[in-house]
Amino acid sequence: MGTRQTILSGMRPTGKLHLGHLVGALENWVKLQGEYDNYHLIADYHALTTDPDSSRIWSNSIDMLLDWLAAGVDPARSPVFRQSQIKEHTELHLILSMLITAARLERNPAVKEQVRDLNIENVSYGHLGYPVLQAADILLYKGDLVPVGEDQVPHVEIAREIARRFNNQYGAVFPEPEPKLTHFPRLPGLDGLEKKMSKSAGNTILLSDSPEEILKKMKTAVTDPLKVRRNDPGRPEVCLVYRYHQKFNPSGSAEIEAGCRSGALGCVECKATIAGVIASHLSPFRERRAHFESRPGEVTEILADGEARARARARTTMAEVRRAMNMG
């Protein structure tokens, strides 16, 4: 067990998730959880910066915790736990933000692109620090290895500055984390191929979304502008339909493609085929997530146990630190 790297990875308790989370993360989770350790981490405290409303963090948490049950993510293997449960993010947290300037997080990309895409104002002494939280998360388990999109690339070089300062300062306690990039980070929203899935847009597909829905949604995804009827040539580079038939429906979208260039696939059929073939993709996680949802009692089990054993190792840690620093 010792011999084997360790993965930290989380998300913000925002309730159902949808298939964005499913190629930018889930995959690659149970891909990952037979090859590493991972600890798996619902940023219930992260979700403050944006929105200080908690009265729905607990049913968005369990919500979310559904749909990474149900996706494959084994909790006898990685735990899963909510931060707000180990006191141990907050206590270090506190430290690491000695250990870094204020003007270095104003210069972060990816707390100006979120400001910018949520309509922020004024920005919050937490939210503008939250790639520190972000860092203590990381580090608290000692990971080697952070799977993430390219847009959050920034927030993982913070953790390694703080990672390297902290150990220059008081002694070698923290690996610097890496970055672990997915293939297939960004799935573009249903509303075109620049926009990124994301709630706040409207432009999603829920894992959890009946083929009914799906089709339903699929039938307003937006395709290429210049395709107006049924026999014009289409140009599949520029149509999102095509991307998820390259994803979704990797030994059909040659034929797709031939079709959707010459004329004589229609976009209407081009988009109910694909529909149902992440209608039947999803339908095994359908199942597993409706056998969970069954069981509120054995959910929340799951989250006690993987909330002890995040904890032991963030107080093992947490001892580390206190030497290290003759705080003890």
The other form holds:
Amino acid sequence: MGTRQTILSGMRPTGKLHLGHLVGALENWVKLQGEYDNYHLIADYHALTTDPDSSRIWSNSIDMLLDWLAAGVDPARSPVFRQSQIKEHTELHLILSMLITAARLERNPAVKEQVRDLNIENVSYGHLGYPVLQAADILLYKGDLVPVGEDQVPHVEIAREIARRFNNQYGAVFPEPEPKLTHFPRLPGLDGLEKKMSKSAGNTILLSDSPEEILKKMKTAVTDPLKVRRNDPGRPEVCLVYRYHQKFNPSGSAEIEAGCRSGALGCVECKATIAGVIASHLSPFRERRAHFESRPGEVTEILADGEARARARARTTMAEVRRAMNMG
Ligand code: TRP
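In place of the form predicted on its own, the structure of the form predicted in complex with ligand TRP is requested.
Let's see the whole complex now, leading with the same chain.
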């Protein structure tokens, strides 16, 4: 083909991002930006599916965008934009909503899980349509690949089905997008190896945390319950702090493992070591974040520029859609 493939990645604006976002998504986004055409979407309409309160969406979007930029997302190469500012998302969403049954959406395990986790009694029409809106996000930019974690795969599957339906019904307009899974397993939160790091669980280290905050939080991390005293032998395989060593301190993790097993290394020292490693790993990040934080005008310009470029691409696709549908 010769032309570059397109990647569409997105996140709901939940505010400041944490280490799990860096490891699970952002590092990957940054790595991919040289090889593909990337679009980075702030899913602010999606935020309304679980909470109609829109008062914090703007500040949460900016906080998230600062973290993207600090992580190395290059807005000159890869447009960053809010879904709500490109009206083509709502148009395509409406058209695509005719191409999937309500029963199919009711079976979607990702929405089911969310409804269960958030104790939602009656799911709204819009929430049920979450994956349809996501399909519009992806297909508007003719995304070939969607970098996601396991939990999002059912959504991408629905986007594929909808793309196929559209192409059969009206003519070949859309590629069938594929999930691009990240390989590093989910980062555990500070409260246990089997709990993933997440804002709602309150077990996070934020990318913007200071070295002091990181150390303070790390001290609360749950370790091997059988290692009670400093010299008790521990089991690194059940310890989330060791998992952090494997990820952020790969060259030192063999020594940590040996020290933990023999009992020579205590948890307090082990935690202080990894807190220091993570703090220095995040230090260039904090510097870049501070740079953008002190230049709010620059950040809104970056967003406006990204939105203009995304809009141009979205318009082109919608023109093709209308032509294919004979609704031009
Ligand atoms: N559903 C995604 C999440 O919860 C956010 C999202 C919205 C998205 N639109 C997207 C992700 C398009 C990838 C592509 O994080």
